[in-house]
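Just the one chain here, laid out as structure tokens, in the form predicted on its own.
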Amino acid sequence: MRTRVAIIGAGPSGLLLGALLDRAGIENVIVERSSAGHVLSRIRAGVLEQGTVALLEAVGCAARLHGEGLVHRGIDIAFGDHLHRIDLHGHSGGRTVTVYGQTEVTRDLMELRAATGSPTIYEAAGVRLHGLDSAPYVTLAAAGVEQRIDCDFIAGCDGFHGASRQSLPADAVRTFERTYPFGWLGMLADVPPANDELIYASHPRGFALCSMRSPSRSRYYVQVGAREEAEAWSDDAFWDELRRRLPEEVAERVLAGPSIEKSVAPLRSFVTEPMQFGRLYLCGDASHIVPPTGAKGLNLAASDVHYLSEGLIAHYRERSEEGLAAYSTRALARVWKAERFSWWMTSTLHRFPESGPFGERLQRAELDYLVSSDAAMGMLAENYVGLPF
């Protein structure tokens, strides 16, 4: 098989890149090691920046998002048993975010790709990347048949554990990492949200987050130890702990219900530099991971795809190599700003075992300053709604 761009990974970044290339008339093939059903079973956050929404609009994949997504103009920060609203819209020049689940984004993009007829190979085993610095190709086995895909470029959109990042020569990249000493225990339940907007809560017992997927489905999180297991928590124990960490006025509005999904997500920051090697370009989690506190993971993947698609389109339409040559530099400039913001949100809102009383006082001072300073609220709002692509 021969194509122009081989995309490794059929998550939202791979599918979005495929859609942007399809619209530009650039032939591409997506290779995914899992089944389509497994890809859709991954439950992830879904706070979309306006830039991400604009990309979905550009490929004609935003109708259901606009019909079902929840546009938010602010968030609440809770501490000291009080809610403090941050006006994202007012402090960011009129910008907003949209709550729409990543699973739904993936589903919409899958349906779009099926409608266009562009090929996707699911359940691809033994995916390997070759010839990255000259004539790239991908080998795999699908339905027991060995296949080879020759291509001009490879886009690695297959996550941290995928074949793309693993194919980089060790001496060609540098990695930066921070592992946090806690995780998030998250629970999804079919109950109405406790609040119209997200609540980020800092409490002596630990961080908590009140989020939602729809007016009838809620997603809640509590900070737990890094080695905590979801199975150790009953639904009742989760609801009790969540309420303890929220202001009384919010705790009274939390409606309990049976969990649909419950899991513990570790928190870490990770960056690979550069994001390209030869004719391989990394996107999303294949190159960087952020703590979920700032809602940047999916949005960073979308901005990566934006930069890479621009470079590929310029290559084929104008025979210009400038966009591809600058891809890593452009993407990393935004990645590191998002890493900084996610680190700041995490550090400001969570309890760190080693901080001690002095650290706790500094954290409280940071929160007091945040909710009393227009400049501080403006910094949060500008970053939360998303820096320009």
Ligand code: RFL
Second form
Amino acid sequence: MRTRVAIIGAGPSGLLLGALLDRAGIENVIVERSSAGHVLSRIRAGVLEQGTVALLEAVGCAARLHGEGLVHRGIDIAFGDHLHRIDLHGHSGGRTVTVYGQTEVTRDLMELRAATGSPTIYEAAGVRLHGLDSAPYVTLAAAGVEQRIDCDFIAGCDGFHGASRQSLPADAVRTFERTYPFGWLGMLADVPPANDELIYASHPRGFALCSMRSPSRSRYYVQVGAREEAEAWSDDAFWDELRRRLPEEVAERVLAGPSIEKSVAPLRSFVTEPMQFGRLYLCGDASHIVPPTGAKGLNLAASDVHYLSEGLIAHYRERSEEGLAAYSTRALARVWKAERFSWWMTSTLHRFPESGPFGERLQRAELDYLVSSDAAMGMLAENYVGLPF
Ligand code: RFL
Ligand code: PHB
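What does the same protein look like in the form predicted in complex with this ligand, given that the last one was the form predicted on its own?
Expanding to the full complex; the earlier chain stays at the top.
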């Protein structure tokens, strides 16, 4: 098989890139290791920046998002048994975020792709990338049959554990990493959310987050030890711990119910530089990871594929290589700002075992300053709603 762009991975980056290329008439094939059902079973991000929503609108994939997504104008920061509202809208020149699950974004993009008819090879085994310097191709086995896809470019959209980044020569890239000494235990339940807006709570027992998927479905997280396992937490233990970490007025509104999903996610910051090698371009989690505290991972995947699609479109339409040559630099400039913000949110709101009494007082001062300073709230708001791209 021959195509113009081989896209590795059918997560949000791969599917959105495929949609942007389809819209520009650039032939592409997506190769995905798992089944579509498995990709849709992963409960992950929930908060979309306006720029991400605009991209989904541009590819004609935002009808359900506009019908079911929840537009939020603020978030709450909780500490010292009080809620402190940050007016995102007022502090960002009228911008908002939309709460709409990654699962739904992925489902909508999969349906769009099925309608356009561009090929996706699911359950592809042994995916390998070759000829990155000059004549790239991808090999794989699907339903036991070996296949080879020759292409002009490869987009590595296969997440943190994918094959793309691993096919780079070790001396071609530099990586930057921080692993946090804790994780998030997440729980999804069909109960109405405790609050209209998201609550990020800093508590001596650890961080907690109240999020949602709809007026009848809640998504909650609590900070846990890095090695803890979800199976060790009963639903009751989760609800008890969550309530303990929230201001009393909120804890009273938390409605418990059986979990639909419970899992532990490690927290990590990670960046690969550059995001390109020869004809391979890395996008999304394949290239960088942010801790989820800033709600930036999926949104960075969207800005990456926006930059890459612009470069590819200029290459095919205008024979201009400028966009592709600038891809890594443009994307990394935004990635590092999101890394900084996600690190700051994580550092400000979590308990760090090593920080000690001095660190705890500093953290409290940071929070007191945040909720009393327009400049500090403006910094949070501008980053949370998303820097421009
Ligand atoms: P994905 O979603 O990991 O998709 C990669 C796809 O590639 C496939 N794959 C392969 N395919 C072929 N060959 C191989 N060798 C392959 N290896 C892997 C995989 O099966 C998969 O289908 O990466 P992508 O597309 O870059 O998307 C990134 C986002 O998923 C991620 O950044 C976000 O989920 C991060 N994130 C959040 N981001 C936000 O913007 N807002 C949030 O509120 C938010 N909350 C979160 C999050 C991530 C979390 N976890 C679990 C890490 C909350 C959590 C708890
Ligand atoms: C979520 O709803 O899953 C979510 C929301 C905000 C975050 C992280 C995750 O910062």
